[in-house]
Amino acid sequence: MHELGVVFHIIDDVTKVGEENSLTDIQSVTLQLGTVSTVIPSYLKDCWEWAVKKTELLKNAELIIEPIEAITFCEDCKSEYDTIKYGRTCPNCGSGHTYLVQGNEFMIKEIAGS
């Protein structure tokens, strides 16, 4: 489970931002998480709940996850399609000349604190 390591990385980044902005309490952290990012949201939340209790700045912080749907682009027919449903093969023309446009992201979008 790499989610625990990911959570520690988030906590480090948020703590740094909190210190740079003289925050004393973080209420929430909003993440944008791609549906094919390899991070499992339920595991991430479980690890978050455990790890933030060990910090002063984030001890009551809620983790909010905004999913980003995976979209693939076909270079042959120039169409976009749902990656989860169809994978790497274009459902419109059958081509394998495709690439992921979005859905692999993992970004801190917002930190709410005081």
The other form holds:
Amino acid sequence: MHELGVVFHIIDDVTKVGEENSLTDIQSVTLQLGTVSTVIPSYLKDCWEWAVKKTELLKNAELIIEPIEAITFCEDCKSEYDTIKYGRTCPNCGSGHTYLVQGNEFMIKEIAGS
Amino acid sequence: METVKIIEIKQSVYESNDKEAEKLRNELKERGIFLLNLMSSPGSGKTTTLTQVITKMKDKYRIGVMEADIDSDVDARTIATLGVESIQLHTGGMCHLDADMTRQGLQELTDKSIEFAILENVGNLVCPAEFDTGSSMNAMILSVPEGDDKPLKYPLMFSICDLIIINKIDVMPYFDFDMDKCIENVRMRNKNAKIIPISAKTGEGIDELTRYLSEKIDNWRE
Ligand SMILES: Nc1nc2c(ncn2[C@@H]2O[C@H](COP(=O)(O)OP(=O)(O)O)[C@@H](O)[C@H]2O)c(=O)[nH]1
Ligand SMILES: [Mg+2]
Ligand SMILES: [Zn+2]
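Compare with the form predicted on its own: the form predicted in complex with its partner chain:
Below is the entire complex, every chain and molecule, led by the chain shown above.
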């Protein structure tokens, strides 16, 4: 159910921007979503379809999701690697002292409307 | 023809909640209210631990508890028997509380002079980690049966907590749970969190926990 709560937050934020810009019909909302964020795109879309129907401003709005690839950095050998493939253990040196550089983003990038 | 405008937003989905949470935190600080946000998986022992903590601390602080874990008032009633105000928040099946819902919950508490407010968050280690409630302290409970590798599975939750309580240490002999390994796993995700092993059943470690909380509450209210 995380996705539904999140959809309400997005609708609130986007409605505010839409009103500030005197839009009456928002046609699309583009999100940037890291591939290791806790949000599942297909669930998010389902919740979106359901929730926007209840609004006037966003009832026709399509949700566009741009994925952001997950990259982890190893503090011991200073290399970067693909998080999805290797997880938290560095494939180069086997160290666990690693942190995510990108991939947990969850951003509202832009909206299109009239 | 109507022209379609593209408006760039470039804002994190969590940002408006983060701002709301910061505002709430500052207000609570001004009013001298310490808010503890307690999180864990279902059944790790939040209500049992709170029962112990409240019994030891209720004479020193005015306490109010907000229960959000399940949409039934069993936990709220358990806490109410201790003689402190306790309310059930209705989350409508939501997987986390955000700062707005927390603010509403605090308004529902009738005692306006509370000093120590406690939020028993929804039993879930994923979503509550993403939503700042405006609390003065984030705490979580990891219980022995869940395994010493849990910090590796839920890194975000472990990284946002100021206090990590390891509960049910009374059953440690029956589980393949290595305390040193567990602490090492926590440290990989969080170098600074306070870690306190307890048994909410036998009371072991509760004194250390209440001492730690008292110190943080007194600092906050200075
Ligand atoms: N053995 C043992 N059981 C515990 C301990 N703390 C809680 N429990 C039990 O774990 C179950 C869930 O506890 P509860 O406090 O309701 O967890 P919550 O869902 O996180 O609020 C109950 O049956 C408790 O009696 C403990 O320290 N040791
Ligand atoms: Mg409970
Ligand atoms: Zn490495």
